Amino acid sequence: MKKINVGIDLGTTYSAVATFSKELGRVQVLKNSYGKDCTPSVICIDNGSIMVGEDAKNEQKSGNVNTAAFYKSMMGDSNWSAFINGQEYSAEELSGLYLAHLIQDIKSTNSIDIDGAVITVPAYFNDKQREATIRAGQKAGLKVLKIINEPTSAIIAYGLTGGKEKNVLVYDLGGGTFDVTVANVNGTRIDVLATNGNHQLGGKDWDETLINQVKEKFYSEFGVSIDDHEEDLKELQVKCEEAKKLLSSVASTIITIQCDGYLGKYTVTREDFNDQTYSLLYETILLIKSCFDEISEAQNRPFGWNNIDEVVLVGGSTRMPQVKDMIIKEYGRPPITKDINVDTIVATGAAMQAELCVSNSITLTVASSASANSAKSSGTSMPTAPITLTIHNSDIQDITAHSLGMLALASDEKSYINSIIIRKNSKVNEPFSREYTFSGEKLQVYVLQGEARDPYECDIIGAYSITGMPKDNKSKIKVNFLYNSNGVVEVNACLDNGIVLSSTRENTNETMSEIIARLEREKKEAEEEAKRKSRIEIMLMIDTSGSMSGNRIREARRAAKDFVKEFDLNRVFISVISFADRSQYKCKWENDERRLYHAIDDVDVNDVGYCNAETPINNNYKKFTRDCPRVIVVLTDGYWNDQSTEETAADRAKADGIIIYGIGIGDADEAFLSRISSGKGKKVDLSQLSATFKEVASSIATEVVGNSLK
């Protein structure tokens, strides 16, 4: 069995499958088992049996409530599901089931095996919808080669004629989505300039106009709401879709509906239908004008209808006469319709792209436009000489349909914004970067899709965790975004020195409100933690035994005051402790300079005994109030009665993260001071005491907190 690659137009109302024949140099649309090019995108799940296409459409016509249609536009929406045959299905699951049965039908009908597939999506589909489409294809057993925008696919099929340079506008109105794309076509090269759209606007909205009209008339006549009768509503939906199609060729038609034993017959006219749906058509005009405005801004010169060389209609809903009439009114010329099948042109371009994915180039055989024009003008029917074109994958340059950014803290550090990294209409597969300053070990990147600065007006399409930053430092981080050829964003990051950081994709089910509320809470907690950790607590222990009398206690007070002067007391809190036979707090966790000086002046010999019976570290090191940088500074002039207890207590305090400075004068035991200190204990001359206290203060500033405290 022949293995081939295919292009699949996974449409809202109809789908088509095509393949590129290298032997013939052209695309072949593959027929389904009914011998048709297109298969209705309807699925029926009834008592374990799955039907798709014409069979499912017939079930829908009969009012079978276990059918589903128009689910494509709900792809990627976790809040949407269809309840069929006692079970809930997401749009992705329905698409996967539909594709699996469609492909099996195509394979058996055409005696082929399918290796890989390019699947089309509306240009305005967002990242979640594209990823859902990829997963649906994979669930159907397909090797998804690529996701491609429907208008771009149509331009590939239509625009690659090897003729002169031209600007082409593709007006793509399908059953459930609308896209407009403007591209520059030059020989075999396609550069998409701008795209706009609405993935919730399509032929179904024109159907809905007729449905609402009939429902209102039926209710007025019989007082019965068709919405209360699901089977009859399903039948009405199909009849209104058929009536819409009829109004493309007739001036009026009749819609008949039976419900609750009543029969209603209602005439609808094309004129009335056009009036009722003008607002829908006008929305497409506004989206076209937005495209023109975006191109004007990018090119820094006006761009409008006069810059368009050709308009191509794509999608079954463009058969409505009002669409062509609108194009003629706005453009001044009719759209191109010759040799274009609006139902299969998207699948045709996708088939060409599928072959480009595996071969990187294809050779296309097309009729010579010059020969065709000559034959037409002469009135002859001579066959035109075909020409061949070699198309390379790199010839097709698509763009982003939406801006992509990340949730970031605004410069005022009070609010969150969408910090745009990739602007709308930027080239696909081109990396974009933005630099941020970040302090922490983990950066959460929430990828947003949308044009607004306000994140609440954007979609969350992914979350990444960036790790590997240096600890305890502010880092300059370059966040890199790449919008790949499937229209799916990829995120990575590096430091400003080029070191690549670890980037991990994470699942998130949080809403924007939940994310921002959590980030604000975490920011507040981090600020409180930083504020808490920025506090420094110091116990200043001064020996006041009898040997400290006279000049020693006076110099001790002066040195202690010089020590206090070195600090920014907004952050530093000091307890002054006098010790001899016992301890006494002269002040506790004080940061007022005047009160600290008063406490130091209150330190005096013999106020807590005459000898050194106290163990001040052992009795006080657990009295710090916060888990913050903690320091003990001890000044003594002699031996203590129980130095071994103090050494044990000092070891415990240091193990708990407390920094101890031992300073000695007079007959102090230098070896003991070294054992209790975090570094080397210091014994100094009395004349050096004030300078030594200043050195200790400087050491606390640099070694304890890593910067100046003043």
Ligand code: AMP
Contents of the next structure:
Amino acid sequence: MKKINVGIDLGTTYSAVATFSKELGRVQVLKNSYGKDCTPSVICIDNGSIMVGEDAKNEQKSGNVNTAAFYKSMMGDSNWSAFINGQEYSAEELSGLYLAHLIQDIKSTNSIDIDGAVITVPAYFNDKQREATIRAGQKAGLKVLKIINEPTSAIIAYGLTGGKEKNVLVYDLGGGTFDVTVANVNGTRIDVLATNGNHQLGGKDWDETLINQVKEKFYSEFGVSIDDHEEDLKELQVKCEEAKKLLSSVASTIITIQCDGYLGKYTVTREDFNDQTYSLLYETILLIKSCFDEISEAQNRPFGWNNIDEVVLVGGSTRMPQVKDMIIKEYGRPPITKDINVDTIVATGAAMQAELCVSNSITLTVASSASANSAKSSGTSMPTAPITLTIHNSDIQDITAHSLGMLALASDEKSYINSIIIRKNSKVNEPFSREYTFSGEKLQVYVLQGEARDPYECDIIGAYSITGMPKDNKSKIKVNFLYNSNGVVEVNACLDNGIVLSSTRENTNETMSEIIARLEREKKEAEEEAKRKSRIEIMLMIDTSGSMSGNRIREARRAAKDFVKEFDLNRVFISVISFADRSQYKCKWENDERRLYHAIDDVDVNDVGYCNAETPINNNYKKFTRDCPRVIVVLTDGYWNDQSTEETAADRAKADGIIIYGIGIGDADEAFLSRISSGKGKKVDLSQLSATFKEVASSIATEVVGNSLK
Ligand code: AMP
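Please move on to the form predicted together with the ligand, as the form predicted on its own is already shown.
Let us now look at the entire complex, which starts with that chain.
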């Protein structure tokens, strides 16, 4: 059996499938088993058997609660699911099942086999909705060639006439979504200029107005709430949609509803219906206006209705006369309706795109626009000779409907913002980059979609973890962001020398407030860690045995003060200890210069005995408060009684990362000082003591901390 590629308009309410015929140079819409071009996007799952389309819609009409419709607008929403026959289904699963059955029906009706498919989505669909659509197609066993925006698809089908340059506005009001797209069409080239929309606004909202009206009338007449009767409610939904469609051709109709033994009969008029739904229509006008504003901003000159050459209506809901009336009022001219089938135009463009995906170019046979124009002006209806147009895949340049940003700390470092990287209406397939200097092991980037600066108003696309950076130093990392041709976000990263890093997307279930709370916690922890790491603790041990009296203790105090002066006391905390027979703290972890001087002045001979019986390192090295750079500076002028205990303690302290400087004057044992010191012990003349302490201070700065301490 012949394998073909198709375009699928997976609509909220109706779907259509089409294929491009190379032989004919045009698209053929593939009929379903009911002989129709469009198949209702309704699914019924009843006791293990699945029905879609007309059959499912009939079940819905008869009140079967095991039916689902309008699930498309819930695509990608992990909080939404339908319970059918006791089982839970996501919109993606329902779409997958629906597509599988639709494709089966099309295949058997048309005796064809289907290979690849281009599936259309509203231009306003975000990343999650697009990805969910791709997965739904794959679940249905389709090779998804591409995801394409519905309005762009409509322009491909409608606009490629080879005529002169024009700006086309596509007004696409379907069953559940609204999109407005403006594109510049020049010969075979299509450049989408801007797009806007609301994926929660569509024909179903117009239905809802009638449904609510009937519910209210029924309640006031019989005191019965139809909401309490699920089957009757399903029936009412179908009847109101039918009434709405009728109002497109007649001025009034009657909706009858039976519920709880009562029969209600209500007349609805088009005039009332138009009044009650005006706010919905107005919402579409506002979206068109903001589309114009965006183009004006991008082109730096005013852009409005007068720059539009043609308005094309797409989607079943544009059959409502109120839409055409509104276009005439705003635009001053009627929209193009001739030769356009609003139900199949999107599938037609998708079928052309499917062929473009596999062949890269297509040759299309169209009516000559030049001869069509001359026929129009002469008022004759002479048949026009068709022309052929060759269209290349690269002729179609689509844009993105949403800005892409990342969660970033605001410049005040107090709040988080959505820092925009790719602006809305930027061309797809064009990468944008951000550079970071980073020294950690994992760079985490939260990617957001939305226009607002406030991240709470944006969609979270995912958390991308970038790893594989060199461990040794700070790396320059280039993170690349891209909307691919499906409008799906891609993030990757490389080093500035081009080496590609690993970037994985973690689908996060965290809410924005959870993410921000966690980032704040991590930031605080990192700050505390940095603070902890930047603190330096020094124990300054001064021998106060009898031999230190006179000049020695005076010089020791002077040298100790000079030592203190060398440091930035915001970071350095000093304990001053005098020792002889015992140790005594003159101050503990002090960083106030005045108090430190006072403590040093307090160091005096015979404070704690006459001899060198104490082992000051042994008794104090465990008294540092934290795991930061720690230093012991010992000044002595004599021989200590218990050198071996002190040496063992010094070895342990050094093994624990403590740096020891031993300074000797007078009768100090230089060899012993070397044994307890991290480097070499120093024995100096008393006149050199201050200079030696200053040298020790600068050694602490460069060797222990690795930078200046001032
Ligand atoms: P689509 O998603 O493009 O198939 O559009 C389907 C929507 O068009 C549904 O909400 C239908 O109720 C609506 N629709 C179809 N025909 C008409 C009509 N004649 N008048 C008003 N709405 C219509």
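Numbering follows the first chain given and starts at 1. Between two forms, the rigid core is the largest collection of C-alphas that superpose within 1.5 Å. All of these numbers come straight from a predicted model, not from anything done at the bench.
After superposing the rigid core, the Cα of D105 is displaced by less than 2 Å between these two forms. Superposition of the core reveals a Cα shift of less than 2 Å for Y89 between these two forms. After superposition on the rigid core, the Cα atom of N418 is displaced by less than 2 Å between these two forms.
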